[in-house]
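First, one chain by itself: the form predicted alone, in structure tokens.
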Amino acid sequence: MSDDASIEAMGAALRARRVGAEELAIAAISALETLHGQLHVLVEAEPERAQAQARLAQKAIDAGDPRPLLGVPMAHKDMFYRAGRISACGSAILAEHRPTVTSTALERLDGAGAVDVGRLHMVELALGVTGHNAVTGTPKNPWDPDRVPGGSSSASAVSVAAGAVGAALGSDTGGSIRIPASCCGLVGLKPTYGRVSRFGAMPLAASLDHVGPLCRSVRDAALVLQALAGHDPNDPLSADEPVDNYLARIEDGVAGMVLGVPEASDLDGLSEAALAAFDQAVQTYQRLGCGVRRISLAALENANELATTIIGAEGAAIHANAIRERPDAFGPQTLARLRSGLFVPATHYLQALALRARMLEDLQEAGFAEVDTLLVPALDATPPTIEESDVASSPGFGKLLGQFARWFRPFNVLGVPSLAMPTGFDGAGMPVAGQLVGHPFDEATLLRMARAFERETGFTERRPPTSVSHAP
């Protein structure tokens, strides 16, 4: 599989007239349908809408319009509303849900000329980290179909990693963009809280919800973020902050910059492969001219507990009526987690919200304020198999959740931007990931740091054994 499924490569092919936008859209749908038969990714393709969007994009291309997303086929997690179209959100509860609004994220991609070819599977109500879905079925990892793809943006990651589409939207309340990106060898970007509008995207916990892209490269992530970022009056928590040009300095390298890394004791629990990849990543940055500063992560010690409290309370509040009236319509794990949220005391919830700002202040004082970005691991170990991680609502789920989420949830709690990317491969050829964490609204530096590593290692250029060609 060549790297012709990247956004930049597709854009170059379209502008050089090597392929037409409508041709490309039809081919992407065919690729998704093929991939669905192998890895279970597709809820529904939308050929008529896609072809109509593609024809408009082609007219703009023919007129010399330089927008980089023109004609690029994408497909998205089935929780981004489009007026009149079903958005089931991976659930039976919302199986016939037809929103009357279109999400701002989709509108902005439409405005950038991207082509929306269909809806992709996800974890039920976005409440899960492995990718399991007892209601609609579980997508499979393209690197090893026996293994989980990560969740909750499961099929978004699988479809992009396997080359069916150029990018996909995901949501991230506790890692749901970055976990599947880590499992599938992609770049997954959770922007700063409020940087990208959540209007028209199914809410899980508004205090922690983020929207962002899953892409095959850092530059692709920058291009998609450029289209998505900016204030939206329809989202009351949208930030009215200036938007950088994310490609302006992305190739400038990292010489003279400072990378924060955790104290050795903070890395306890990593597998041999994960620890080796992390150490190699630090050495790569040093070789590129980065200074390194050790930072204690003690300030984040209670972040997972805070996230559990906030997600539980806010998620249960959203779905309380359905929990009471239609409990049998939920998968067992989803129902158990939502029900537990009904019993979160209001005092605990309010205290958890109040502690977020203090936690960021403590991390800044520990040294985060003195570095350009922080590098932390992503997953402790290789993603487990679908069978061994199918714990439903058993007591083993809590342990599994902690193993998946411990490196991701803290940065939802803090609201700072973070980016997952492959930092190596284990002995079985599975991707191993790391995570860069930036300062609020400084996605430009985060992308620049990630691009330097990507350019040096080439890890994002590797493709999984299960890949499909989008090319006509």
Second form
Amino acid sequence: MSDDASIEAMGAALRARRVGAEELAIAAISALETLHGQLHVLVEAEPERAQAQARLAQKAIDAGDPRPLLGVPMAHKDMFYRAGRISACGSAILAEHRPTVTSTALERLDGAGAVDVGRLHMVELALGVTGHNAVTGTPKNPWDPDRVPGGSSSASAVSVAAGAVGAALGSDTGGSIRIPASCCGLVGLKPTYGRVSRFGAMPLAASLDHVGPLCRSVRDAALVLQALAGHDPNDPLSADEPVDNYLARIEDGVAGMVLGVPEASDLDGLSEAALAAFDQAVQTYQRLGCGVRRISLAALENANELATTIIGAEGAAIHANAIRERPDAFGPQTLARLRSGLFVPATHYLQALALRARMLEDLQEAGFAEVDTLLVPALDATPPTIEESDVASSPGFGKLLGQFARWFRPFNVLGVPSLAMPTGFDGAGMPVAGQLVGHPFDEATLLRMARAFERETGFTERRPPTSVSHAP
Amino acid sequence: MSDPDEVPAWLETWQGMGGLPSELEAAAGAAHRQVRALDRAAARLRVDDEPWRIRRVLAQRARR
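Cool, the form predicted alone is there; where's the form predicted in complex with its partner chain?
Time for the whole complex; same chain goes first.
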């Protein structure tokens, strides 16, 4: 078997009895501990519960149960609640936060037989895009430990990219799944708003919060989404829409489909490597038989300010007491961002919410309605070093963060599904990423188009220099 | 509003109430710039553009 810690590879090894589920769980915890010493990923491993879950999974495997996540070790961003267990959410203010409920996302992965081996570091309260955390420490990028891993699902990306676990959950309010996936060469999927329940996941801004997976391959992302997707009455914003079979047509290719791409002027500001990777990705799709249609992104002009306004107001409302009573317990950037939310007038907040539907309709009229998916860049350039991007709350920090997140936030605002994936590598060997943006509740097409690109390029098969892969 | 530490005019009310704590002035300025950037877009809103319409539009435009 290849040295691959993907869900599919580990699942195959388990079903072929090349490894046992308990052995795999122990190996994953050991790999996370090793990785933690190098890149700072692990809040807490949970060997006893993980082994108990693994034993149950093994019984099911032995009985011939074919479910694909059975026995696969995962670890998750430390904001997915498990009743009775601390979820500190990357913060000091929630250091003793012990929820009484279990998140629906974890319950569904438990139900699918996945093994949860521990809690992973994240940006403080999920409010940040570079991966810096002034309170609990900053994970490092496995492709280059001097560089940021992206955030806010920072250690989720690092742990999957380095091969410690098969997948990790992240949350995405303004790019927090897709940004770290882009920085670390992974597939990161933000589903349609309401597609995956947020119940029991720490809220940052309920209007824009999404839950989704970070994975090593497109097929793995489809497998995890299949387990997560579906209506949940515990999440009042959950959508009651039918769930597709995400693997049914994933290998069908893209011949005859139409890819939307931004006008050339919308791509101003991309680095040479990012622009080259983007152009090559478009050419790859054309070579695969896909038509291309240019679409103006003018409709998204104010999406960044709109997202910042909503995130600021909703985040400040949630943490208002702590802002007043324990300001010194926050990192400086988190405090500055939350405090600015206290000054968003209610009228402007409500107008920002109302503009979302208009923005989506405008993009549809600009041509999005006529394409199967839209391809846009991810980051403008190679992820910066941890040191050079450690702007804390210095003047102008918001502009820097906005620039970092500019290709991501608009799709939280619109609520449409978006998938980040590697589209090449720069001269230094760092991954360069792009994003496919789909129509509401059409994750199946998004995954199918991403899978065609993955199969053609093999970019998701490259591994970073720092690897703790323990695949059997 | 080009200076991040500048206090917007609408906060003069706060000043009249005894002053805004200095550590909040930058936060107020940042919020002010954000919402002003949305003013032109917000001018397009109609009376029936209610804040949570996005969920209905997502459902209407769902593709499977």
